[in-house]
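The chain that follows stands alone, in the form predicted alone, written as structure tokens.
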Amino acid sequence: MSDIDLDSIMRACADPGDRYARLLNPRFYKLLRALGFDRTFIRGEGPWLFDESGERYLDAIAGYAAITIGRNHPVLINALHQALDSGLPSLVQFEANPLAGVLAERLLECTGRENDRVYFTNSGTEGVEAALKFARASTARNRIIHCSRGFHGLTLGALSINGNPGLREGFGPLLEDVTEIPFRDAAALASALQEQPAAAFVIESVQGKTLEVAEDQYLREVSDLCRRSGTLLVADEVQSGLGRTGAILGTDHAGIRPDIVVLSKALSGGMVPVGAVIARGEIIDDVFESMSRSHVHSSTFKENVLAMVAGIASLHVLREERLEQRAQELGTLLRERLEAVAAATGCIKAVRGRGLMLGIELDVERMAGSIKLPFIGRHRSTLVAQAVVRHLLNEHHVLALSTSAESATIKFTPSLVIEPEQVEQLASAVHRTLERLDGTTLGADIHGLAGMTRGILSP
């Protein structure tokens, strides 16, 4: 039997966009074209991406914050090669997986939760689903409380606690007995818990959509409220965990200890999907309460060999290269530079976030106040943000992300291996872009984007 030649397969992709549009998601590809993202990247190294013409791009999206150790880190690549060459069997299912035990031990040591237990998943949203089930099983309660504008995934259970209405629309009835409260409002949580006990309160230490930070005192207050009411505090650290905010966990800044922590993204090294739910031992015992229920929650691909090796290698790099400290130091530098851009241009209303999970909220009225175009309507803010993202990519070779259709927030989550000069490059690109677009060119850009995205941004 002949081998597959991946190089030949890639070379044969003469028009990959056309194939993607025909066979996968045509509207997503149309959006990529509108934003200028319809290009093929053929190589990644550290914080960089390289396209088919050899052009280099600074990746400040980093796989939605999953590429914390940089692309194709040699330690990770070597570990995965060893796993593939070893012949280790994967997906045995009925075994005490030795690699899972090693990763669990190192993960608990890394997070300072040595007395807890771990349940491995294939993604962050699966981790959230597991956390919801575990909280309900442990407390014998159904109610879940979450925050406005929070993001916890897009599967049905996770979507039920998604605080972004536009993402819930069109999918019919979701989980019942779910309560949404304002973010960073401890009094609202106290009132909700007084009204009715809850199984869990789910929160992000830094919101992925808004980049709003849960202040340390607020986290301590809600932790105390949950403890006194018997409500489990679930920290969704899928984006903020494992070094990104300048600490191993985002909640570490407040010195609190959530009952359940959900991790993913960074644990994968950006190569093999893996997630983890860390919970107090008694919570896990409540779920898997007997031998007959020892597999009452499971999945086919959890604890597979490549995922466990990717997790072990990623944690090794995280600690060896002290990436949480780099996130703190370089995040401080990037914030300072973005705040200087805000002062110089007047186009930024706020710089938000923590560590290397930062965002800017654009001043839409200042940038586009005089632009009057038909059919823009409620998409005005996101079109301004998308115009900035497009300019960053096309003119400065920087990949950034507009977070939602409801705001003009642009997010930066570069790999934690970036250097100070790349921070300066990113901030300079933002500065030059806002200077350029704070004038007549913005109108033309928005007009073009509005035309290209009609039928995509809304039905």
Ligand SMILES: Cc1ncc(COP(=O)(O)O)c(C=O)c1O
The other form holds:
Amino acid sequence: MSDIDLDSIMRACADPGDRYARLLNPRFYKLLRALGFDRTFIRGEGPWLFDESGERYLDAIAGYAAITIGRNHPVLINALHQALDSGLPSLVQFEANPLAGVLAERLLECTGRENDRVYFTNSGTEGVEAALKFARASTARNRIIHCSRGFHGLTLGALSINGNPGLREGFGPLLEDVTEIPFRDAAALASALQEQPAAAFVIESVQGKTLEVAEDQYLREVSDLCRRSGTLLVADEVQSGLGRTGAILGTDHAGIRPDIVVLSKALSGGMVPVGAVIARGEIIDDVFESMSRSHVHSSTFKENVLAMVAGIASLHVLREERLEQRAQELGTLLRERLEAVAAATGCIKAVRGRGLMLGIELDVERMAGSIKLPFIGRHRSTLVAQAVVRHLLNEHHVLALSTSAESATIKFTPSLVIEPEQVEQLASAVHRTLERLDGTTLGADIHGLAGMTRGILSP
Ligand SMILES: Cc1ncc(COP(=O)(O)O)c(C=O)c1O
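Rather than the form predicted alone that you just supplied, could I have the structure of the form predicted together with this ligand?
To see the whole picture, the full complex is given below, headed by that same chain.
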């Protein structure tokens, strides 16, 4: 039997965009082209991506913040090679999976929750779905409370508690008995709970879309309110968890102990999808309450060998390299540098976030004076942010993300293995992009993008 030859498959991808647009998602490809992201990266190493001509790019998207340990970390690669060479059987299903036990033990030890239990998933949104079901089963209540502008994934349950109406539009009826309250408003939670207690209050310690931080005092208050009303506090740490904010869990900063914690992204090492729901033992017992119901929630690929090994290797690197400490130190440095750019250019309204989960909100009104913005109606903020992202990519080889349709927010979540000089490089790229708006190509970028996207976005 002949092998497949990955090198020649990649070499034969002469026009990957064309195939992608024909066979997958033409509109997404159109967007990629408009933004200049229609390039092919053929290698990743640490915080870097390399394109076909060997050009190096600083990746501050890092797989939507999943790649905390850097791309292709040698410990992870070695562990995965060992797993593949071992002949271990994956998906036996009816077994007490030994690697799942080891990963659960290490995860609970790492998060300081040794008395809890773990349920493994294949993604963040699947973890959120599990958390919603677990909370309902455990409390025998239906109601879920969540925060405006929060993000918890895009499957129907997670979408029901999504704080961005645009993402819900067009997908029909979602979960009933869901209440949205403003983020960072403990009084709103108190009055919602007074009206009627809930199964769960779901919260991000740093909102991934807005980069708004839930202050420690607020988190302590909501934790208290939940405890008093028997509502389970669900911390969605899919993005903020495992080091990114400068602590193992984002909620650790506040010293609280949520009833359920959802993790994913960083646990994968950026290689094999894996997620975990950590919950108090009683909650797990309530869900899997009898032998006949011992697998009422499950999925085929959970606990697969490669995912478990990726998780074990990622946690090992997190601990050995003290990545949460790096996120704290380098996040402080990046924040300082971005604040200096804000002061020097006047184009940044706010620098937000925690650790290496940071964002800048552009002052579009102020920029509009220098650039003479084209008429782009309600999409103005998005377009300006996207033009800055495009400029960062094309002129400075920095990948960043524009996160919100409502504000011109640009987000930086590089891997936690970056060095101080890469922090300087990132801040300097932002500075050079925003300084002297007149006379730089940013103005041209905005006008070019407006022209290209007029057909896609209606004002
Ligand atoms: C806080 C949060 N929760 C849930 C999710 C969904 O995770 P996934 O994309 O793995 O389904 C994300 C993804 O960005 C996230 O940031």
